[in-house]
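Consider the single chain below, provided in structure tokens and representing the form predicted on its own.
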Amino acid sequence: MNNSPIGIFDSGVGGLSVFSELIKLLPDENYIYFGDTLNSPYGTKSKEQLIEFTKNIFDFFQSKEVKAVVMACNTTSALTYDVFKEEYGFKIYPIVQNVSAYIADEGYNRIGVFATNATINAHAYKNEIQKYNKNIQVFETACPEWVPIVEKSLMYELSSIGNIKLYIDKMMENNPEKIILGCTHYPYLMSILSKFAPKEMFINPAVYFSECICNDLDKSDLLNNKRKYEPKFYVSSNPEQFKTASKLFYNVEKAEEISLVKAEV
């Protein structure tokens, strides 16, 4: 199993924020990334739809004989992880659950969360964080426009900047110590977010999540012990748009040996 691939998925390019951190820590692993661009954004979908999408993606990764799947999608982590956590023979790493355990132990009292409608409506971060410390106040705000802004590379449009400022101003009324960017697309907006609040206030879950994955693979003796592989990228639609939108976190065109394959799931 050591040299089998690690699968990573998200509804689009957002999960590359996790991949870019993970490959820094584990550069010799064999990675397969899947962006379900056909069904993006996930944050507006029903739980039933998300379960169907997740099952199809897990089946896809199973066909690739992966040793682990990284749920680099807060929405599916929040709503579908419990459905599938015992259904497959590979390890499954959900971002919300792993990151919440870390944040709850950091000594914060007031935490803000920006996420998709589905993640916020499920109170995913609030419930998970308060499992460990019920005294932490968690302020949740859904930002449904932000995923399309990132996927379509519209972050520097005046209307997008105005939209982002509106949510920041609303969140700052709660006097949060930290704000979790609870969707893997949102770190793409850091250059805009940091214009309206201190950059150090924002938590990019990808950093902590990658450390958790690295530590667990090491503890489980599942690290690659053979050689470095080139990552493979799959999308369910619009490969050219995926290439363009990906460049902020990982340029999938930067090496000829990296293949971007259109795959229907």
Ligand code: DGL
Contents of the next structure:
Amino acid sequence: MNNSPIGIFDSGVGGLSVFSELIKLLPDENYIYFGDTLNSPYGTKSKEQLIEFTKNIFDFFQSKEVKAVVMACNTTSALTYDVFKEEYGFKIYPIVQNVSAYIADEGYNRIGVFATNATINAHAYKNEIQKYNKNIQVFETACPEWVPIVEKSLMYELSSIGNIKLYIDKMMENNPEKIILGCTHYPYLMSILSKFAPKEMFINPAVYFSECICNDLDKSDLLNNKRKYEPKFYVSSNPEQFKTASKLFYNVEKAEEISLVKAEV
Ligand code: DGL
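Having seen the form predicted on its own, could you give me the form predicted in complex with this ligand?
Starting with the chain above, the whole complex follows.
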């Protein structure tokens, strides 16, 4: 079991912001990354659609005999984790739930969240954080344009920069102490975000999330102890666009296009 792969997925390149942290902490694991580029963006999809996508991906990872799946996607962590958490024989790590526990403990009173429509409409971060401390104020904003900006590598276009500034200016009216980048695509925008607010204000959940995963695998005696593997990358469409967009966090040299067997949900 220890040398079985770790599956990690997102709607596209966003999850590489998590993968790049995880591989720093656990360089000897056997990783299989799946980017569901055919169905991206997830943030505008219904819960039913997200359940279907998640089931297809979990079934794919099951066929690869993984020991764990990292939900490096806030949107599916928020909307579909509860549906599948007991359904498979491997460990499942959802980003929102792991990160909220940590953030709630940091002593902040006013926290902003940027995330997808689906994550914000589900109040995923707000509910999770307030589970630990009801007094923390959470200001939620959906930024639906940001995932396509990242997937298509359009972050340095003037229109993208203007769009990002608008969201930051609005969020700053709430006077937050920290702003969670509650979609794994958003850390790709850090160089632009930090033009309009101090860089230290932004929380990239990938860092805490990777620590949680590492600690839990260690505690469960599931760390790989054998040999080094090359990570494998799969996407459901457009591998060339995926490779181009990946570069900021991990230079993917080869991504194989596959079509997942459709799940009956
Ligand atoms: N990057 C994912 C997330 O963290 C999904 C974004 C999307 O495809 O809309 O929510």
